[in-house]
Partner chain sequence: MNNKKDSYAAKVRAKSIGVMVVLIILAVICILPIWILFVNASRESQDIIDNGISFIPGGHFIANIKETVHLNEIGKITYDAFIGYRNSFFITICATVLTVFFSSLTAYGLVVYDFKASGPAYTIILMVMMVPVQVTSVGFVQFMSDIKLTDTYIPLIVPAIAAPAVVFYMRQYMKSSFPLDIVEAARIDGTGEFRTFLTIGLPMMKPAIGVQAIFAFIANWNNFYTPSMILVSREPKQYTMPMMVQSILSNDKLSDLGVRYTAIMLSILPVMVIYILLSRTIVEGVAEGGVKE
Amino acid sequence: MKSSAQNRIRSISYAKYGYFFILPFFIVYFIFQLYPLFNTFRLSLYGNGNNTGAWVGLENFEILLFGEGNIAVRAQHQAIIKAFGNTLILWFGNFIPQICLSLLLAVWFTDLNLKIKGKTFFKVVMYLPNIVTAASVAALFLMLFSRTEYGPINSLLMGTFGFDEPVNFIRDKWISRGVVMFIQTWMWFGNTMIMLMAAIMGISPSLFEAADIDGANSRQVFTKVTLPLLRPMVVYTMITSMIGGLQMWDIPYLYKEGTNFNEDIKTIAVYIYNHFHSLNPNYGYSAAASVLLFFVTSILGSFCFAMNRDKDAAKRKKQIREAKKRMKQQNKATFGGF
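Single chain coordinates (the form predicted on its own):
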């Protein structure tokens, strides 16, 4: 017969120690993420963003969203609307080629039927731009696309293709946007490729073997087996890319001539930073713009998640909830009199 001491020893649970291991994360998150977020909401209700300033309520949000007032207010409204437009254009312009290129390379590198030599070398080289600092990348492309005739690209265009004068890659509207899109794609497609490769390698090989036995070609295997099972990773990539794209700051901020910003690549993050560090900063207005960016990111993230969710799984969960509800009502009607 077991003693009470043995039963007491076996009943000890060590699950609580897991909370001690994750406690540092929550402490750091509260100090550096959660508290600044709440404080930003508070600052957005003040004129100059501190407790001694004037309480303006939702006035900063009215300026951002509607721009009703004098010329300066309308100019601020138009500037932030343009910044939002630039942000969406730059994100769409780099995410679509990024996901297409990453998916194509991930399928190639994980296909055992393709005897590609040097896979490891190519994967390392393609991932390298992701670990290079944004400042270094911006400096590299500023040198490559210098508007002088001695810049590498302009020298090639004028010497080989007969251009009469150098092209201003930094100030031109669509060329500068194209360069920023290319930089973002070049920097991040390797990271996306690695994540998609990990997801493809997690698919059971038996599914590919069954498709091969059934006589499916490469296109059918990709569209009927690989792509549907990659849905969770594609959704994750889309949401994280959208969050990073809406907060894009480093390349659009650094790709400039001196202190002159190109208004066609100024993102909302650059707009907030410049307004915050202006000669007459209005911290409340900058905080309101940050709050607006937070809500836009949350709404678009929820929309992306809803558009890519598994409808069959959601339908099954709904049917289970309805069945449980009906069973509960029947039990209540049956045993309600007792």
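Because the structure is a prediction, the values reported are computed rather than measured. Residue numbers count along the first chain shown, from 1. In this text, rigid core is short for the largest set of C-alphas that superpose within 1.5 Å between two forms. Compared with the form predicted in complex with its partner chain:
- Fitting the two forms on the rigid core leaves the C-alpha of residue 296 displaced by at least 2 angstroms between the two forms.
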The other form holds:
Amino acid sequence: MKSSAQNRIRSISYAKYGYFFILPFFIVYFIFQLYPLFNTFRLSLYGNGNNTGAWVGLENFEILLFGEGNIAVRAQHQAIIKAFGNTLILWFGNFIPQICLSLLLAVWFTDLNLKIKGKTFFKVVMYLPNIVTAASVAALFLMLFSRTEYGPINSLLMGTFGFDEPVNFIRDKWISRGVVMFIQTWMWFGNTMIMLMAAIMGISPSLFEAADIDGANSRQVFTKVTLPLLRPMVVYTMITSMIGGLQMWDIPYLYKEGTNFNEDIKTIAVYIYNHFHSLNPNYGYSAAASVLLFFVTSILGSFCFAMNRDKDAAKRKKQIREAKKRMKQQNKATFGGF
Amino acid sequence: MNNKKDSYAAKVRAKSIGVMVVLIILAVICILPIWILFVNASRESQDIIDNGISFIPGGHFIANIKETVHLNEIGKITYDAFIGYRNSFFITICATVLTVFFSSLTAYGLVVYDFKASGPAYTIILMVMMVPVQVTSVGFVQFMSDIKLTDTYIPLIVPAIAAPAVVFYMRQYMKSSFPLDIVEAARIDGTGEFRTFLTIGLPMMKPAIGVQAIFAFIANWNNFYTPSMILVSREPKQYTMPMMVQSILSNDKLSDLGVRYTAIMLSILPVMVIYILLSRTIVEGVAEGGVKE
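Please supply the coordinates for the form predicted in complex with its partner chain, as a counterpart to the form predicted on its own shown previously.
The next block holds the full complex; its first chain is the one shown before.
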């Protein structure tokens, strides 16, 4: 039995409070995120340097994407192509080792047959690099990999391993890229591992048991049970990592000597930042590059979003649709097509 | 038969040992750079130059810290640990409080009230989760400079109110463990809606708030991009800790390596302390945020 007070309260509409509660979020979101996004699009249609404020239409995009014209225009085109290329190379070089290592570790940690002591300790230690300030990590590695013979790593290489001259970890094209890839892997594999572990533990244990009873060995279990069921999570991790990789800024920006940028690790985010924060800022190029980045990210993001949608709701909808269909057919059968 | 069983057990044992060896190597790789940072922060500059890498702390820890803290008095070096800590703590704490409070409020609004816009609002929140800062930053900073907010902390703190990922997490948490009947009971008792949120909603969300507060604190402390975008005049008095680290990196007059390492060490010290104290909660929080059902 419901009391009269309860009935009275049921009859009052509280919907308006919902709007009040979510209002601050959306006000701040519109001012500090949505309008800036429009503003970025707007700025991408205006000029650069001394020409800031002059409407140029799609010229910035034309220059960045095709670069047909004088030397300065071609240089601009080459710079952004190189920045996109660097970003892809650096992302690829850290994602591949990262996902392999994380998968392997996640499988090991969730394998009940293996006797691993101190699981929590290992998880805690492996996640540690992820919480350390990226700027400080870059500073630390910059000092460890100093290219003079006094740098810790170089003195180790020359002293213990008998190298004749110091390795240029900071300016050499592939060595510097390798260091950045290493740092990124070092920072992120723990995070990916924990996500994959959670996903593996979400797989029904009866499947593993069944495989065990059928006499599958651990490689067969991995390739035939774990990996297929884990695929959505691996794809999800890949996309989020890609979105993160496109933003890679702290480490490529700081991993340099003094103020000389290493062109081979300049990412797209560094490109955007540098054009925005130079003495003669190129807002147009910077904004146009952001817009390009936005489109790449939203394509990736929509994949992720589609995968992240409430699967139960989709299933329920399907069930309802099927039930309706069945009912229609039943009606047809009962009433002979009327 | 028995033989087969034995060989299987031996196999498992051998594999376990192999796995342990790999895990220990990886754990060492994870800790080593940070360990070396702390060790070098306790050594004299000459010692670091002469002897290279060492795994045993030296005796210069306090001396190095003293020197690092007073760096800006010696030369014209723009590193001051006190100012850096003050600024970083101020921004980080304000942003963290705003993030968890308003995210709880938004999530509560979405879960407790059944209104037309709640579905679309949630979809928008999920979509903006994916837009990276770098994409909007150009328009953001230009807009901030139009309304004269660059070189202030407002653009670093207020946007923390809209944290879609935190709202997402809070909503998941509330959906799974918040009894809606309790809100109705409060209504019968005549409590106002906002008061119900403050006195019943917030306390019941405490576990989720705790986890998200830790993550928000770490993320804000580590944020280097937004402050370097917004603080355009590069006024050392406004520097956050990561910016202090950057200014020490670009300063080639500072030759004391021990002091350089100490400066970096001080910038990560607060997050390290938090991590050591709360590592279990943090690692569990990562897993929970990761499972998207």
